[in-house]
Structure formats: structure tokens, C-alpha cells
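One chain follows as C-alpha cells, the form predicted alone.
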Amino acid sequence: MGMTITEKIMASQSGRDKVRPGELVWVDVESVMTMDYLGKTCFDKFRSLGKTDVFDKNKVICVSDHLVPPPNQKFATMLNEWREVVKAHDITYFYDLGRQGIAHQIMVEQGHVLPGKVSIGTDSHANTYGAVGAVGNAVGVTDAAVAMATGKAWFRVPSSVKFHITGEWQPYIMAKDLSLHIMGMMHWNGHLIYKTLEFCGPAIDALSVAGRMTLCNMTVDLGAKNGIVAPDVKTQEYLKDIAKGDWDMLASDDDAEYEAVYEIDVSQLGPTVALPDKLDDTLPVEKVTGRKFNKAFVGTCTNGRLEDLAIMADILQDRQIHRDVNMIVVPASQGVYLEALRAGYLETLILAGAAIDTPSCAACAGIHTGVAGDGDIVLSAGNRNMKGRMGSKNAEIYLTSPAVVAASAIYGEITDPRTL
């Protein structure tokens, strides 16, 4: 029996020609990753190991995220502990205010994380980094710790769930729209926590590497231990020149085997939209069009990449955003910003009526940057929409692509993109 490409990635850097599910590895990680409000506690926690000295200067990569701009006074304090401990220990890779980004983001798009590699971050959403063919793994600030002084992080060898996505995509149909038509099709059952999403087939290929991100990111959401695509001709272009290190080309065997397999046409997928509070309660947008909204969000690690603001700017092209609709759009990385910037996509959101903010994870953490107040409605592009996420737990959020949030945003209720 053959084994698929997690299991091949987790024997690999555990020196072991053979794992299978169940079984406990301590593998090589290739890089870790901790940000801003949980990096100083990370590093304590290194310290109380008794070391001074990361495993690897250039491997410990360090983002400020959450937190840029400071808000408060409390925020800028704690940032500022954060930067003297980064400093006392000498990271190469800091990614701090005007060089920032939304962590997942700069971990792939910088070339730290690498396919055949194991990287683990302090953030719930480091399942992104699967989109390279990466094992990508979230990790306590213990477990981080540990890999900061060993380069080591320990795992149990989790089942595989294959996805195999065939078809053509749509027009305004994205990868977002995939991830909640699972979400809404697997449920929060238990059924897939501790697993590995393995996706694949004709309409994966066809995805761009933001595409796949999107995708992996949200594996998380249902309880996933890491969501993987295969790496392919688009992942050695997409790292040719940023890559920080060598990697493999690894694939499933055709003989590995997996839990369960399903198989999803993309042809017949339409833009999807999760209801308030419940990640998995999906529909149509057919079936919840006219739901009206006074805030529109679109940023974070799921949805504030180049594809995406670009669909936007293609939708708002002279249009206007409905008076009664306020909306926010955050490139996840200075990168993201720049290059919209240069394509004219930032103009064009800025003429339609939206706000543009700097890299961060702004909103969706409920931190600062546009959190929901009292009885807000609004229509993100997140990840998240359980009470209280972006801020007051009497607002609503609606989860949706960035197709249909800039499609409704001219009309402040909630429409299909392909009726424009």
C-alpha cells in the first residue's frame, strides 16, 4: 500500500521510509512562524527551555499582523515588547509595520514555507500553507517553542480525505465559493477533525496558488489537521524566484489510501454564502438574494490576495457602492498592496466608494480597523462568522467570495454576481 503525499512529507522529515495513520513523528520542521500578540509569549516559553539561541535564525520568521497599526496605547506597548524581544534574538525575517502582512500570507508568498516541507505557525490558519505542498500545521506557543530551540515538532500521522474536484470553473465562481459548498456539504460533524483534505483533480489544477490558498486555508474550519494540494508546474513558478530553499516534488501514490473519497463538479458550483454564526449553515446566493447589509469587509488570510481584488475592481469598474453601505478592503501583504496598486485595482475600489486599509488582519480578529458594532450587518470575505468574531456579538455576519460581496455592496443587499 502506497502512501499519500502528507504521509510521505511526515516520513520523510522524520528519517522513516513508512508512516501510517496513527503513528507519532518528530519530524524537521522547515520554518515557524509567530506574530505579534502571542510572540512575546513564545519566546518566554523558548526561554524557559533553558535556550538563547533559535534553532535557525533565517527559519524563525517573525510577522507583526494583528495588531499594526496600533489602536491603543496597550497595543502599541505590547508591540513594542515584541520588537525588542525580536531584536534581542536576532531573527533575519521580521516582518514588522510598512514591510507587514497578514502572517499566512507572508509565509508563502516570501518562499518560507516549501513543498515537501513542514511549517507550523502560532495562527489556526497555517493549514494555508498546504496550497504549496506543504504540510502546514497550527501550533500552541509550547509547541512552537520547542521547535524554535530543536527545529522538531511532533505529530500524529492524521487519515487523509480526498477531495477530487473536477469541471470548469465559472464565471465569478472562486475557490471561495468551493470551500463553503464543502463546508456546507461536510458539516461540523467531528467526521473530519484531525484529518488531511487532500484536493485534487482537473479543476485544482486549473487553480491559481491564491485559489489554493483560499482552499487550504479554510480546512481548519472543519476541524482539519492540515488541507494539501500537490505541488505542480504553477507552485515551481510561483516560487522560482522567492523560494528560501530546495524542495520535493511529492505526490500521493495511486494506491495510498484514504478515508473517504467525494467527488465535487465545479461546473455545477454557484457563489455560496454562509449564514450568520454557523460557518457550515450554506446556500445559494440565489436563495438568500435581497438580504440587505450595511458593511462590507474584504481582507484577511482567506480572501485579501491580487485575484481577488482584482474580480472586485472588474465588478465596481465605474460603479458605485450603495450609500448605505460602508466598505472596508485590506491587501493581506504590503506585496498585495503594491501590486494592486500598480494595476489600478486600489483606484478603482477607492472610486467606486470603499475604504482601503493598510496589510493586517484588521477586522476579522475583531481587533480594530472596522469591527462590528451593535446591529451591523455585514457581508465579509472571511473566514469566520460566529458571534462576536468581528467585534459586538449582536451584530451579523454573512460569509461570502469577494465576487459577491463587491456585486452586492452596489445595491446594499445581497446579489449574484452573474445577474450584473
Contents of the next structure:
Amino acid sequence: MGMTITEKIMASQSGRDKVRPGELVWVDVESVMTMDYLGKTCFDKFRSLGKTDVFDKNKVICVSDHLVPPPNQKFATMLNEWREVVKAHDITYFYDLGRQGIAHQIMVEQGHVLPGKVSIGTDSHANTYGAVGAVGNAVGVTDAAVAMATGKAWFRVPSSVKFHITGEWQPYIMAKDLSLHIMGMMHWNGHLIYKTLEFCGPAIDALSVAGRMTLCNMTVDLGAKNGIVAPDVKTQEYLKDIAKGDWDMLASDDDAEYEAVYEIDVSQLGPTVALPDKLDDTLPVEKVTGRKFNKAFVGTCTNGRLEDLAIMADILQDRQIHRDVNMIVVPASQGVYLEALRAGYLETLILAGAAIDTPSCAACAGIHTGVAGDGDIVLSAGNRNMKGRMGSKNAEIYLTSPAVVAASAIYGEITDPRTL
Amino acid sequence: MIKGTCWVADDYVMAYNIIVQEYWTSPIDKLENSKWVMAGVHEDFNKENGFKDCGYTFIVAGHNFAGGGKSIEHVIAGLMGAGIQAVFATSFARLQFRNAINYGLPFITSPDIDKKCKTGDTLEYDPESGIIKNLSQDLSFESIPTPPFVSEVAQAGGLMNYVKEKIAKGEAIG
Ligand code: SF4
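Moving on from the form predicted alone, kindly provide the form predicted in complex with its partner chain as a structure.
Full complex below, order starting with the chain above.
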């Protein structure tokens, strides 16, 4: 019996020939990420283990994303303490305000996450790292502290579920639509708890690394342990100038064992929308067209990348955002910001009436820039829409792709981009 | 052997309701986190020490306890601070399952237990055998056994102590 890619990674990184689902292993981690509001606790816990130096100064990655730029004194003070502790430990890669971005974007775009390796982070969407063929996993501060000290983390080897994706991507259909479609099909935090979700097939080969990031990102919201796409030439091309280490081009064996296999044909897939409060309450856009909203938000570790801004600029070129809609666009990192600026996308968006904000998590977790107030109806390209997520409990959040957000913003009501 | 009363929850008790948003950026501290633990799960618990003052020892829950994808350890610290010594559920969300193991709080999977217990029932849990008894209703439940590593971590008083001891002794991990 062969092994899946995730089993192979867990085996090689724990120094074994073979592992089986259910086994507990200690694996070597390629990188440990922590960020502004939990990072100080990680370092404090790390020192309480009796250590002063982290296992590798190049592999503990520190990012300011949830709290920057600080919206109030409490966060400003927290950030000051955070900066001090990072400096005190002489960490090589510190992506602080000015060089910042959402941690998961930074981890991938700066080459800290590599095919065939394991990376962990103290934020739930660390699953994003599977986009380049890594095992990416979210952990608490205790696991991060232990990994900072030892370079290791324990894992229970998950069983794998395969999503074989075929067909041709149609115009304006994005990885986000596939993510939301799977969410509706499998249910939020439902049957996929603990599993590895492996995405493969011609429609995955056709996806950019950015699209694969969107897809892997939301596997945590399905309750899965991780999502993964086996590395290919696109991955190699993406990583060749940025990788901070060596990598292994692993793939699942033909006779690997899967707990379930699902087939999806993207040719049939249309723009998809999740209704407020429950992520798995998803519908094709035509079922909700015409619903009014007053706030539009595109950004986050799910959809704040260059291709997301590109499709928005394409839709909003020479058009105007409806006067009743406030749109905030937040590039996922300074790198994305600069590229979007150079490509002219931001100019197009500004001319259409969008506000561009500093790369950060922004309003995604409701603690920062552009939060939702009472009565707001938000059309968002983010990843979570439970009550109160973006601020007020009396706000509603619809989730969809950047293309749907852009098209809808023109009319102030949910609109199918294919009908423009 | 642990004995005490239980609180019975529904399916889908979410981590972000166990610790509500305004405390996500607070320090992780059993006493502090326990004050408002469960505030978002039920109106009755939405006051200072609302859940803690009920004095439960166990939580019995259905599917996907502590789900919703939040990795914050305040959830486990808060439950422990409120006196919870074990949680029995039909399934757990992975992030908090992991945190529970790391803190040495038994998260025990037991199919169907949620349907057969009532809030206020007295339960008795034997970590050795994994047997959970409902003394109020004279029922007994089996649970899925915990791997040795998990018991070792619990015995050490959590992963931090477990690793600290290894480091102090110069022993390798894994
Ligand atoms: S963008 Fe949102 S989901 Fe992503 S890390 Fe930030 S707060 Fe979490």
C-alpha cells in the first residue's frame, strides 16, 4: 500500500519510512510563524521551557498583521511589547509595519513554506501553506513555543480525502467559488474534521499558486487538518527565486489510500455566495441577485492577492461603484500592494470609488480598520461570516469571490459578473 | 477517578462562543479566562463567573465541540479555570482537541453520550479504563482510549512541563 503526499511528508519529516493514519509522530518543522497579538506569549512560553535561543533564528518567522497600524492605545502598546520581544530574540525575519502583510501571505510569498516540509503557525489559516505542497497547520501558542525551542511539533497522522477537480474554468469563476461550493457540499466543520484534503486533477493544475492558496486556506473552515496541492512546475517557478531552503517534490502514490474521493467538474461551476451566519449555506449567485448591501470588502488571507485585485480592476475599469456602497480593498501584503500599484489596478479601483487600505487583516476579524456596525450588510471576499465576525452582531456578512464583489458594487446589489 | 456534575451542551458549541471576541487578545490565564468562559454559548453564562459559579466538573457535548476554527488557548484555560476536569463529546474540533491535549485536559470521545445525560447529573470518570458512569441515571459509557503520549503529557501536567522536563534532562523529543 502506497502513501499520500501528506503521509509521505509526515514520514520523511519524522525520520521514518512509513506512517499510517492515526499514528502520533514528532516532525521537524521548516518554519514556525507567530504574529503580533499572540507572539509575545509564544516567546514568554518558549523561555519558560528553559531556553534562551530559538532552534533556528531563520525559521521562526514573526509578522505584524492583526493589529497594524494600531487602531488604539491598547494595540499600540501590545505592538511595542511585541517588537521588543522579537528584537530581544534576534529573529532574522520580522515583517513589521512597512514590510508587513497577512502572515499566511508572507509565509508563502517570502518562501518560508516549502514543498515536502511542515510549517506551523499560531493562526487558524496556516492551512494556506498546502498551496505549495507543504503540510501547513494551525497550532496554539504552546505548540509554537515548543517548536521554537526544539524545532519539532507532534502530529496525529490524518487520513486523506481526495478532491479530484476536472473541467475548464469559465470566465469570472474563481478558486473561491470552488471553495464555497465544497463548503456547501461537505458542510462547515462537518464530515471532514481531522482529515487531509488533497486537491488534484486538471482544474487544479490550471490554477495559479494564488488560487491554490485560496482553496487550501478555507480547508480549516471545513474542519480539516490541512489542505494540500502536490507541487508542480508552477510551484517550482513560483519558488525558484524566493525559497529560503531546499524542497522535495513529493506526490501521492497511485495506490495510496483515501477515505473518500469526490469528483467536481468546474465547467459546471458558477459564482457562489455564502449567506450570512453560516458558511455552508451557499447558493449559486443567481439565487441571490438583487439583494442589497452597503459595504464591500476585499482582502484577507483568502482573497487579497494580485489576481484578485486584477479581476476587480478588469470589472471596475471605467465603471463607478454605487454611491450607497463603501468599498474597502486591502492588499494581502506590501508586496501585493506594490505589484497592484505598478500594474495600475489600484488606480482603476480608486477611480471607481474604492478605498485602499494598508495591508493587514483589516476588518476580517472585526478588531481593526473598517469594522461592521449595526445594520450593515457586507459583501465580503473573506472567509468567515458568523454573527459579529466583522464587528457588530447586528450586521450581516455575505461571502463570495472578488469578481462578484466588484460586479455587485457597481449596482449596490448582488450581481452575477457574467451578466455585466 | 473524577466525580462531579455535568453540563450538557448541544452540537456545535463554537470556540468563539466559549471565549467571545472581546477576550481574544487578553492574556491566557486560567483565572482570568474562566470569568467569562461560555459567555457566548448561553444567555445564563453571559455574566461574570456565570459558568464557573455553576460548579460543573464535566461538560457533555455532541458533535464538533469547540469548533469554528479558532486556535486560541484561552478556550481550554478558561474551561480549566472554571473547574472543568474532562469534556465528553461525540466529536471534537481539531484545534481545540490539540490544545486540550497540550494542557492535559481530557477531551474524551464517546459516541451518543450527549443523548443520555442531563445537565446536573452526577458522573464519574475513570481515566485508566476510560469508563464514564452516570450515577444519577445508572448508566455507563465506553470511550475511545487515549494514546500513551496523551496520557504522558497529562501526567506531566501538560506539554510545557513535558517538554521542559525533557530539555532539563537533555533528552531528545520524539
Ligand atoms: S485575514 Fe482574517 S482569516 Fe486571515 S489571518 Fe487575518 S484575521 Fe485571520
